[in-house]
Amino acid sequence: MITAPVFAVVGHPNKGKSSVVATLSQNDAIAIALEPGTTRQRQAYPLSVDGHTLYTLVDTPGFQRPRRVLEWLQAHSVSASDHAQTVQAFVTQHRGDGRFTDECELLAPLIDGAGIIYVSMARCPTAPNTKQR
């Protein structure tokens, strides 16, 4: 039996992660708001066709303290081969620490093997709109 891939949709707050998940999972019930912080817990949304799950997207809260998390990860990692264990250690150590609630929710699917879809700004074009004169 082939397991459908799982992708964590990650990024900074209010950049359109939930909008991307709603579109790609074809789920109009996903909460989308203009205020940052609408998504507080990770939530999985499978896309199924004819009873078969093609993939699952995990909507996650946004990074609240990305620099602090990166500094911790860099300080506790010895080499590239231990990055997965270092992320696991961060979540284990900081679960229940209110400062890193969103980061622990965001990183948990990655520990479980999810791929990453990084959303930088879903509402804006990727290139500046230039006018020719």
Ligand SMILES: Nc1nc2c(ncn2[C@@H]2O[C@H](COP(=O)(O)OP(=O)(O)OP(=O)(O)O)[C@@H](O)[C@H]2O)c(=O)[nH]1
The other form holds:
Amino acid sequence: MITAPVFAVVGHPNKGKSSVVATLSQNDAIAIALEPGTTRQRQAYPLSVDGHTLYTLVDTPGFQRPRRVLEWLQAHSVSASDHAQTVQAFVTQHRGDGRFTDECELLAPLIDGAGIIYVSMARCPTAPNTKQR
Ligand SMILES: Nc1nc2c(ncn2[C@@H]2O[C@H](COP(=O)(O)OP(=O)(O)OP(=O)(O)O)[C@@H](O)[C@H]2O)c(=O)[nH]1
Ligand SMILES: [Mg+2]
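Let me have the form predicted in complex with this ligand next, following on from the form predicted alone.
Full assembly next; the chain just shown is listed first.
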């Protein structure tokens, strides 16, 4: 039996991640809102046809502190071959400490082997000098 692929839908807050998930999973119940931070926990949504799951999309919160995450990953990675383990280590170390709650949520499905769908709005690019905590 072929296992249906799983994709994590990731990106910055308020860029349309949940809108993509709602459209591609044909699910009108998914919360979409003007305010950033609407999605706070990861949630899997399968698309099924005739009782068969074709794929599953995982809606996720947006990155809150992406540069801090990247700094940590770069500081703890020795080579490209250890990237998966380094991401796993990040989540293991920071899960529950309150500093990277959203990042741990959005990285969890990637650790489980999900593919990535990255969402950004071409008309509203993220400013290069956006301040972050
Ligand atoms: N202009 C435009 N607006 C969009 C598009 N997709 C979604 N939006 C709007 O963008 C806002 C945020 O959409 P969401 O799908 O909730 O975005 P999100 O990335 O899941 O947001 P968070 O869960 O808060 O991180 C909503 O007001 C949507 O109606 C798009 O393709 N173009
Ligand atoms: Mg959302």
